[in-house]
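Below, in structure tokens: the form predicted on its own, a single chain.
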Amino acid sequence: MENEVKHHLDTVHEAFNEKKISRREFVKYLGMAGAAAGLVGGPFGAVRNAFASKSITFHGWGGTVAEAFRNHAFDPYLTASGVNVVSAAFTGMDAFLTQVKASIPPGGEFNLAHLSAVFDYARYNDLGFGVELDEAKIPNLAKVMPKMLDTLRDISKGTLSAVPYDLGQTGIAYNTNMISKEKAEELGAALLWDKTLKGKISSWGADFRTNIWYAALYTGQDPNNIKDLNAVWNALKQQRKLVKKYWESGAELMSLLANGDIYATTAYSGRVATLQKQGHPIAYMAVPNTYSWMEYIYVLKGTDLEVAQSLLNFMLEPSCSIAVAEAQGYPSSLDPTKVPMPESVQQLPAYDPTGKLDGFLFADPAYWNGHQVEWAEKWDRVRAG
């Protein structure tokens, strides 16, 4: 019976990948298979009876990102495994880390977190909050872009405490009805300091890194090795006079752009992709050394690793990963030279068809973590005017 169900599931899974059946039909079959055999085999390896009635928490970004994970990963996984993924949204990386620190021990209230940027991976590991994943139980890791895996392994001394899931950039978004492509490309980062746009400029207020990064580019410096900090702070003070308001979440960013309240801003590439899909006249610009980042699912100490590893492998299955990528607007971590990507993913901002990510500049963990307290405090003062 078990082998027969696995065979049928593999057949249905192949049909889904070839778009011969719908996602609804595929998920329906998963539930039928689980009910009939007490397991889901094939590419998932999740044992339904063993996981029945269990749950795991997932903290991540809200809005369209949360919807993408719920609809295309968590609900199908519940059907397949019987495990309920309880999700919650955080507003920023620093605030979430503060909550985790207050959880004693970590891993009770907090299990999985959809974190951005490698410096956070280093912070969590340095604090002893990480785990050592059993990669043999996450076979779909073999399909992930090597640079993403190697970047994390270099920090955690050869092991993994997280699974790379998607990648993106915090680039520059602008309203094409108000700003021409020629002007935007001519100014580059200086667009965010254009005095003719006074009262129509914005940036991510909760993150000192994004603002310092672009002030470094504006003043002609390497964001990972700033030589003239005074020039950076002076630039941010001048920009403050041009800013209408600082946005605090991806949802607010989208609202400000969609309503025409702002014309130019730092912006998540995926949120811009969503606005474009909705028909808004918003363009995305990646200037040289654009702030690039990978997002990964971090597993906190104390988490049930059997459940976590099962969920992570499910989420890395191409049919799931690609569906999430299409819905949230961020390219998948899967290597496009190993896993064919549909046109919808290839058109996303920050997509790299080579899978090598050679043109991506990530924040140096030691550099940015070493200046966090000082720069965060000073940014709060500048932001307050």
Contents of the next structure:
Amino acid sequence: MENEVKHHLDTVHEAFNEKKISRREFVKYLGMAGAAAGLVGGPFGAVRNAFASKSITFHGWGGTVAEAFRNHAFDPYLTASGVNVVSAAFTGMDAFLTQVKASIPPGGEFNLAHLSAVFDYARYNDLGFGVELDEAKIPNLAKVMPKMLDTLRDISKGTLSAVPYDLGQTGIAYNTNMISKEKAEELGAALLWDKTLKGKISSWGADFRTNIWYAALYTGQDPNNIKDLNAVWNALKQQRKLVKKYWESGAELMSLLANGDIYATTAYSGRVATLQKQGHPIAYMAVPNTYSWMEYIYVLKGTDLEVAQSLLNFMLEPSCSIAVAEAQGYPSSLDPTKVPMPESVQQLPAYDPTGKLDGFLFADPAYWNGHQVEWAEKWDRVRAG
Amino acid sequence: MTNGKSWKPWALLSPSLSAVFLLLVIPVCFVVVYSFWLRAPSGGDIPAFQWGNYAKFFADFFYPSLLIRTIRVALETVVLCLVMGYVPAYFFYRTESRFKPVLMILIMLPFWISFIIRTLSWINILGDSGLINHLLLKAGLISSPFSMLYNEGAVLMGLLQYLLPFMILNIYVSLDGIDKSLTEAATSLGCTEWQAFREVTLPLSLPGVSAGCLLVFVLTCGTYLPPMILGGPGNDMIANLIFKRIIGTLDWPFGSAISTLLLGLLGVIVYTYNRYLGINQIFKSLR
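Okay, that was the form predicted on its own. Show me the form predicted in complex with the partner chain next.
Let's see the whole complex now, leading with the same chain.
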């Protein structure tokens, strides 16, 4: 019944778009169909679903990343398929997860999300928001780096709720007018604890993981297996005295670096690439065991899988994926040994020509999610002084 | 049999009461209920009735200290808004200028722009490469940028630009209700201008001052954007903590407990205010 109503509404909507029926008639049919369908579905559910096959929602990062997706993936997909991708920017992964959790039914109002970090893939799956994608309907998955696919499959018991889309790192950015390359490379992670930079250091304040990760590196420990936690907290307390401001978003990070308010900080690799493109004197440094993450397009429960899988396959076409990578500043998830990458992508921070990602250290989902509440609360205390 | 008059006020009030009930009372009840629940390891919620979230708040001085800081910053904001708001409100009351309506619109003008944009704009004014530092450096008055952002002063500045119009308008409404002939009578009976203000105008404007102070105080306690955007590492307020617990760690039960405590504290403050100043005084200013 619901599908039938959806079909009729699509037909009416199409007729209205083609000016075959008047606005008044369209509204009349919409009202009648909506009322009828409302009897078999939730309130407004039928009207929303009526448009489902012609549009799909996508939540992702804002700014340059959103522009990259709009210009190189969504608009071309609309031309190719007639399906509109309605995109919106979220302020962060945590805020988005809260929105999804608060929706009724949870996840039902959202379709696709551009998420970062494997631990979030685990969180979404643990909360029951995932789907099982039909990989046969996304043939371009064969071009994706196997390690990225396996990492997600390991969490969702051999299936996929998302397709890996790009790679990134939270490395160290520094102002080259104020800090020499030699000094930065000599100090490595210790650059973020350099007392001569007091009042000019920053870090991602909203994320306890980034700060603990770099404190672990600074104290000579494995970030995925920290043995001396007190040393980490002490290092963060020391660092706090040097910090001018903890940034809360990629846009704020770019503003602080571009305006010269800070000289050294943890930073998203893609945002640094964008700053470099804009001509700012900012360098990026990936120290050994730099905090790496892979981004993926997560499909939330309740989404029209046919449309989602078609869009994901389109986005994994080399021409689309490479164009997005160039524009957003993050290397594509496509395996460079299978899909030749242009020079512009090869120059991006976090690019791995081998496609094996051997040198990349990702956050262990079980380890980090297991300590989330305890460490996040402790981090708040340290941060507040 | 009831007479027709008894149900009419309720019928007229029912849209407002329904809105308050649906949009305020029920959500607050949800928050209170959530505060007794538990957070599941996955970030989900487990229904329960236990006081652990409240005990956690008081077990560590870090959390109450944020509440104390919030109260202190709110009081500082009230004082600043009062000092800076009374003068323009008094000017609007006294002036006979034909530009008075334009000046009043200027007070309202900031509300036409998003609060986030207004707050962010301070970065371009106070930042190391902002307007003030740029001018000072250009004029040769300083050799390196003067640090004005990411401290409590910047947070107060952000709060002031957000809340000052509320104070000015509340005081102005109160002043506007004062019959100007009263001050004229006082001066004709031998008072100086200052005495007439102190003995007549100021006491009669106190309901507006009370309303403005309460409004500014309550709004400051619940705001989190200025500390987040303009504050430094040690300038978080209680609303920032609630944001982090609800959004950052998906710990809705603990976030709800902090919200309930804040609500309770503000309730006590408003009750005390009512007891000693009379909440009806505030409504007088709105007449």
